[in-house]
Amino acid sequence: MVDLFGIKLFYDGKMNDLHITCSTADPSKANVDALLVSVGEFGRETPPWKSLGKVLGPLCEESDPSRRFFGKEGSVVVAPSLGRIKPRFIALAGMGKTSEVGVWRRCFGAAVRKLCKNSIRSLGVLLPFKHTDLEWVVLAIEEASYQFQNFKSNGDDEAELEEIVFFAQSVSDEAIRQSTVLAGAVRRARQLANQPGNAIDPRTFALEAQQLARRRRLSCVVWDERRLKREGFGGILAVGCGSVHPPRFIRLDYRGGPARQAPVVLVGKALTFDSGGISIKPSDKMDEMKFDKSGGVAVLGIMDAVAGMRLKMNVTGLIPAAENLPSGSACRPGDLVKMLSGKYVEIMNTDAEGRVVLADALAYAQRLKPRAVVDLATLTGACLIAFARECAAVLGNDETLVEQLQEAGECTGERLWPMPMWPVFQEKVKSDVGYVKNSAGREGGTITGACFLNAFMDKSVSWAHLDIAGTAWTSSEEPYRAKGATAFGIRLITHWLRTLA
């Protein structure tokens, strides 16, 4: 195990998955926290449990001004118990009128939150649906009791839920077992996300990605700067060419389909800081671009779900990584860069750099003869400009597997829009002096860096582009998650993989 001036790498195994069983017991003679209890609107959905009625009875009472709890969407009580039952604390969360993901998402993360606040180390929860996908409850349980503490001081850092107990009927160890795995990636992922720039860098990050492999018994190769510059990984190394930490180019294999079988390839930007490099970034907010590894970091959180899940299928995961920094001998606007592919690229912005790393990680993917290639990215600010954070973008030069990745962002809460990428865009971003330019200026920035993607693809490989910029992190703390890194794309990824396996 590294240990980086007391910061554990998180693929290690030491940072343990929640614990997730189900009882068919009576609640509130379980030996947990806090129990969690979901209300439909006008109470449809009611608790079978008859013990849990003078418990629910008076906080129904006391937490409305109409002296009732009607269930609305959104609407949170937590109060103690007083001894009236066994767990310490009870929390109603409204759902409203539907059982949705997103709605799971965030009125369960809601009340989770309101009950992490009090210590809570394990949570009984009463799920109401009959159709409810456990996965999806856990995963919204995960997102808000998720807590990036590692650098508090001792002492402040604040209890985390390590134990949930579903009561429920009829649901089976496998989708247990898929459940927790599923949340653990996603947790180990917005650990590293969180990390700063003096923390991860391209050497550690690939460090990160060899405790995967081992973990999960994946085959893993790394490039170093001296292989990458013998093979021709120009764009990565000009990137990475300004910093003192050199880049590093990592390719992960999961097999768990048939041997000829061709591989979904993943690519992730994993930029570990992110400065603009010589085109310099504003100092506002400029300590968020430690996010600008989350492409990666959701790579490697897919991987350790398909491995941990053990997808009848082919997965390779590849991650340029980089730093981008300004110094005597980084990149420069004006420079001319020979892609791994052979073509030049002309720099009009070393702040466009996500691009430059992707076409050379793109030029590999397409020489494993893949089944199709889908990359994640932190690209375009123009993307947070159009979408907020309520979505991300996605282009791409096949219609069915753009509708393919919608229908899993709708499934998973992780939502998608598509983008055209039209002649007209694809032309902005020729070079006078070269193959393409890495920037078109501010107008149409999320489609025309698609469109500089797409000029390295060939258009019998089935590819779409992720633009997750607006969703890889909050800046603010929310009602259902805390302040930081999102792990987006990990759940509607892994969801999408195993409609095909």
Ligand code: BES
Given for the second form:
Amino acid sequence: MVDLFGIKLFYDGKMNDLHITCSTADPSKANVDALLVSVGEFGRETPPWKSLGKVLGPLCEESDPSRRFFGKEGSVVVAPSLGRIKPRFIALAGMGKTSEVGVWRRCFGAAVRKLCKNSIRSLGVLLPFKHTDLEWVVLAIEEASYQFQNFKSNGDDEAELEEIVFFAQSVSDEAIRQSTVLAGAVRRARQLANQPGNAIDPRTFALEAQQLARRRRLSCVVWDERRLKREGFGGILAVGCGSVHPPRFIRLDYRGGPARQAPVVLVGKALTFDSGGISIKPSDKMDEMKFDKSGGVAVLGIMDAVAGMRLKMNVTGLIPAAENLPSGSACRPGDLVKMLSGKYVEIMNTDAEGRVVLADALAYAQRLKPRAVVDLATLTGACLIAFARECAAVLGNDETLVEQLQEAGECTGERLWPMPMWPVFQEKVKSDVGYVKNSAGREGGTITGACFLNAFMDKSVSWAHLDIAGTAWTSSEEPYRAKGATAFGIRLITHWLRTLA
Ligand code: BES
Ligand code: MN
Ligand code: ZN
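Given the form predicted alone above, produce the structure of the same protein in the form predicted together with this ligand.
Every component of the complex follows; first up is the chain already shown.
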């Protein structure tokens, strides 16, 4: 076990799994720190427990004396129960009229987040809806209750939520187990993605992958820089060669399906830090580039979830990990780099490094005769300009795959929106001296980034690229989640894989 700043590896043991149970007892007498009741607009769903009335009644009066807009979308009331019921706090989450997953997630989360500021370790939840929705409720609670505070040492770290009790009848053990697995995978991924560049570099990232593999019984192979040189991974080496922390290539295999079944291959960009290299970034917000590993972290999280859920299919995760720094040994603008595919890339801008490491990983992915390839990458700032933080961009060579992924996005609230890869865009990445160039300038940046990758894909292989630059992290706190890593992609891709299994 490696000790980083006194913290354990995140994939060690059962760290951070929420303990979830179900109860039909009277919630007003339950041994939980707080109770959460969700209320639709007009307050139609009165909880069936009379005992809550004596607390809920006055609370409702207080929050909305006219009683007309009670339950309004996003409204939150948190109050101490003053001994009138056993839980110390009671919270009301206004859910509005819609049942759209993204909206509910925010409304529910806002109440949870406010509650958790009161050092809540256990939370009771009155389920107002059908039990099949248990999973997203758990995910919303995970999302809202998490706070990255590993390195705070001033003694005022808030207590973490450890336990959820659902007051509902007949929630299946299997549903609880699956929710626990998914929420745990998301939680561990956020914790890893939030780590700074001096704690997680390509080597320690690989150690995390190996730890996950042990925990979930996956096979894991890590190639170091010597092996990468021998195998011809020129792209990954070129991006990583400016740092004293050399690059790694990580392969994880989950075999839940028949031995001969083609695997779905997931590829995740893991730049443990992206300074831009010789084409250095402005210092403003450069600190955020520790999140440039989010695609790779999402792939770890998906493998964690898929194996934990024991899906009946084969999934392989590939993660090129590197640190992009300027130095005397760094790659320069103008360099020609021989890639794994044998083709030469002209480096126009060393800050367009993600596509260079991904191109090698995608070339490798195609050797595995995959059923489909999906890559996740914080690839372009242009994606953030196009979509803000509301959705990820999806581009690919297979319309059906893109549609399936979009559909999974709507179901999970991790939304995708397509962009075109017309031949005119493909033309823009052609190089005068090599096969392609790694930057075609600012215009249409997300599209040309994808077109670069497309140049390394065989048309016969079904492939989609998700640009998660806008969605992988938030720069400021929101009512329903802390700032920092969001683990975007895990809920989405796991959902999609379940529809295939
Ligand atoms: N990791 C960045 C993309 C990024 C930028 C994500 C800002 C989130 C916020 C990526 O490696 C990068 O630097 N891309 C360049 C590409 C350009 C040089 C063609 C960009 O977007 O500026
Ligand atoms: Mn970059
Ligand atoms: Zn980057």
